[in-house]
Each structure stands twice: as C-alpha cells, then as structure tokens.
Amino acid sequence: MNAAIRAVTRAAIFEGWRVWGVYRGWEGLIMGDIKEFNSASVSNTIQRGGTILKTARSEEFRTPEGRAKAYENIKKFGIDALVVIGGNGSLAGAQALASEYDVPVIGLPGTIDNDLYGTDSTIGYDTALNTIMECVDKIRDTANSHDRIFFVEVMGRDAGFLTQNSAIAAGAEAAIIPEDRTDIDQLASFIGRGIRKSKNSSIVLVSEKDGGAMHYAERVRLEYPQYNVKVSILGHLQRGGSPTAFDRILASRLGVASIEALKEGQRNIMVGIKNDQIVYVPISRAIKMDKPIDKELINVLSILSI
C-alpha cells in the first residue's frame, strides 16, 4: 500500500493538487486524523511494507452518523476527493459515503486476498504469495527429512487464489480451496499421490476457509492413524515483509492511475488491471460480483502432482 499511497501523493501533486494523508482508514477520517502530505512524505517508503497511513476497522463509520462526521471533517479540511485504498470492506465503506454525499471517490485494490472483481490482481498479492511460497520451501525441508505430511493454513478469506497458486508455485501435492470443496475420497488421493512421490511426506495447502488445516488433518488422524500429520498456520506472517517488484509496479501505476481518472471526471469507481492494461470498475460491481478462480489452476496441480 505504500507504494500506492507514494504514487497518489506524487501523481497529485505532479498535477498542482494538494494531498491530504488520513490516517486509521475511515475511522481517521471521523476523527479528523488528517495531515497534509508533501513529496518528502513518502519519500523511502516504496520499500515498505504495510502502511505509513496506518489502518483501522471502524465500527461508527458503518452508520450514517459516522459518515456524516466524515463528511464534516471532508468539508473542512477541504477534500476535493477521495482515493481509498483497500478490499472489500474499505471499498464498500467508499460506496456508502458516495452514495450519500456528492465526494468523487476513487478505489485502489489493495488486499492480499486478490478476492476484487473486475482486476487481475490486487496490490500485496503478490507479495503475500511469495512469502507464502518461501514458507512452504522451508516446510518442505522438514516434510521430507521426517517423512510428514503437513497441512499448511493460508489467508484468503472466501477466496482460494493465494493458496492455489501458492501450491503450484512451491510444488505442493495438494490445494483444498473454498472453490473446489474436497471430500474424504480426494484427500485420499491427494495424500496418496504425495507418498507415491516422496515416501511419507506430503504437502497440502488449505485455505482457512471451513475449519481450516487442523480440520483437515484431524481427519487425516482418524482415518489414516500410521501417518505422521503436522500443522503450519502462517497466519499475519503472510501480510508483511517488502514488497515484491511486481507489487511496487502495480501500486505505482494504479495510484498514477487514479489520479487520471479524477482528472477524467471520473467518480465512485474502482481502478484496476486487466491483460497488463488499466481499467475502471464501478466499485459496486469490484464488491458485489464474484471473482472466479481459472479452474486451469486446478487441472495444472492435479497433472503436477503424481
């Protein structure tokens, strides 16, 4: 999000704009947590990771009470516009004050989920799934010298795109996702193929969607007792760390972007990437539309893993 917040910044003021830094999401924006931002005030931050502006769940913000506050600290700091960066929650957030008050917004796709329709791919998407990937590689040592299978927990809400993906590029034997729901039979196919390959050890990444990995490899106990099953949760591991190059690219572009799409006249869309080409999204359909996951992805790990 750095990156974004950096691009917004240096795009507007690139334009003659001046740029105002709300800090703690819409709960700062209630409370008029507000500062001007200059060019020197993301300088040394494309390399971050998170966010300088910090972020905050707001409970007020969901009622209009709460977004009348907003609205009167918009006024007086007099905002122009909005840019919000984030996923669905701070995205609906945005639709909610739109529709309410006359303030163009204008929405980044920033979430590791990669759960927003109409984009390719979300801002720390990527980076989460690198990190991700490096987990499981260092997983994969122990599996293999102690013959264990593991089942590894990943992010990704109702969204099963970090852990499929994350499986194909560590070369996991297995992906149970929220798109593709798994029985008893085919987690026994899966752990088969995985000891075919390498004895006893196996690798499979699970979604925490359901229960998650200790759900899953509660049944692999009961069923299979004479294999050894451990559990890796990466939980927040997933959501830090630099960002990778292709996360910092996009960020840039997109908060470029933005800044475009305000100069357009543009309001209450979403601005993202599809076929390496920048696109706007209205931000009703970015939240209310599902996202499908290729189910090529699927066929691609199920041939790789015999």
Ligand code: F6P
Contents of the next structure:
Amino acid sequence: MNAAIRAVTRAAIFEGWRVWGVYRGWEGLIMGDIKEFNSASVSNTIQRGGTILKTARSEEFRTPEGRAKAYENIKKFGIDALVVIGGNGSLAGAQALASEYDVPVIGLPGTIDNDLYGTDSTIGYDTALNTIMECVDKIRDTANSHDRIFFVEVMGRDAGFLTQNSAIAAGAEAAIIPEDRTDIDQLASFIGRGIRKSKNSSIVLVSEKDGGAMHYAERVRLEYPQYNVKVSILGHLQRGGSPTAFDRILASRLGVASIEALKEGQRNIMVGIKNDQIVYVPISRAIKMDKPIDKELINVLSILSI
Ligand code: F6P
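Next up, can you give the form predicted in complex with this ligand of this protein, since the form predicted alone came first?
Zooming out: every chain and molecule, the one shown earlier first.
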C-alpha cells in the first residue's frame, strides 16, 4: 500500500498538482485528519509493510450524515479528486460518495484477498501469498518429522485465491476453499484419496470462512481418530512485512495510472491490471461482480497432490 501512496503522490506532484494525505481512510476524511504531502513525505516507504496513512473501519461513513461530513472536508481542503486505495469496503465507500456528490473518485485495488473483479491481481496479494508459502514450508518440517496432518488456516475473507494458490506454491495436498463447495465434502474426498497411504504427512490449506481449519481438524479427530492432526492459524502475519517486487511494481504502475486516469477525465473507476496491461473497471463492477477461481488451478493442485 505504501508503494501505491508513494506512486500517487509523486505522479501527481510530477503533474504540478498538490497532494493531501488522508489518515485512517474514510474516518480521517470525516474528522479532517488530512495533511499536505510532498515528495519527501513518501521517501523511504516503498519497502515498508502496513500503511503510512494508517487505516480504520468507519461505521459513520456508512451513513449519509457521515458522508456529508466527509464532503464538507473535501470542500474545506479544496480537494478536486480522490484516489482511494483499498478492498471491497473502501471501494464501496467510494461508490457511495461518488453517487451523492460531484467528486471524481479513482479506486486502486488494495487487499490481500485478491477478490476485486476486473483485475488479475490486487496490491498486497502477492506479498501475502509469498508469506503463506514460506510459513507452510516451515510447518512442513514438523508435519514431515512427526507424521502429522496439518490444517493451516489462511485469510481471504470470502475468497479462496490465497488458499488455492499458496497450496500450489507450497506443494500442499489439498486446499479447502469457499468457491469449491460444489464438491459435496472436500474433506472426505481428500481423505478418500488415501493420502496417508502414500505419504507419511500432509498439509491441507483451509480458507478462514465457515469455521476454517479448526472445523476440519475437529471433524478428522472425530471421524478418523487414527490420524495425528494439528492446526495452525496464520492470522495477521499474512498482512505484514516488506512487499515483494511484484507488489511494489504493481502498486507503482497502478498509482501512476490513477493520475493518468484523472488527467483523462475518468471518474468512478478502479484501475486494475489484466494480462499485464492497465485497465479501467467501473467501481460498481469491481465490487459487485464475482471473481471466479480458475478451475484449472483446482485441477493442477489435485493432479500434483497424488
Ligand atoms: O480483507 C483483508 C483481510 O485480511 C481478510 O483476509 C480478513 O478476513 C480480514 O481482513 C481481517 O480483518 P481484521 O484485521 O479486521 O480482523
């Protein structure tokens, strides 16, 4: 996210525009927690995790009164356009504001969940994916040495992109994801493949939704007591750390493109990336349309886990 803030700031200053940093997202816009940024404000930030602007979830912004207060500050600070970096919630806020007030809004996809429609990747997703892969590599040492089945819980809210792809990257035996609920019982099919017959340990990655790893571990303990089962919940360590080169480059490109979009007179769009090309997606589509998981990924994992 810092790489995106840096890119937006510097690309705007490059155009001769003034830049204001809004702290704590919509909450800060309501409170007037806003400071002018110059090029040095974003120095030494590209390698840092988290966000220098801080972030918050704002209940007040969900109300028309909250958005009216935010608009007051937009006028007070002489802000002509907003670049909003965030996931579904942030972009839904952008959409609500833009439908009520005449302010151009450009969205940048910033979430580890990768669940925004119209972009192949979101800012932060690749970093989280790499973190999960490294954690699973380490967990594998215990799984292997002690002959255990590990259920590793992965973030992603309602989406299974992190789970499915980190399972492939870490060589896990299975991924249990919300998008594959058509498979009546993913656990039974995993056990049914006789995983312990051919291997002395296994790792299953489980999306956090609907009880996550605990739920499946409990089931195995009850239904298959012969297995030695452990749970590992990766939690917020998935959301921190220095970003990967891929994420830094993506954030830099999207940030610069957001200023290009404003120059072109675009409004209420999210800037995304498709087949390595910058694309504009209406924010309404980015947040409402379902982004499916490619069935090929499910197939790859299942073939490679025999
Ligand atoms: O949307 C990003 C995300 O990290 C999800 O993957 C996760 O479900 C959620 O945020 C966690 O939010 P919080 O930090 O508020 O518990």
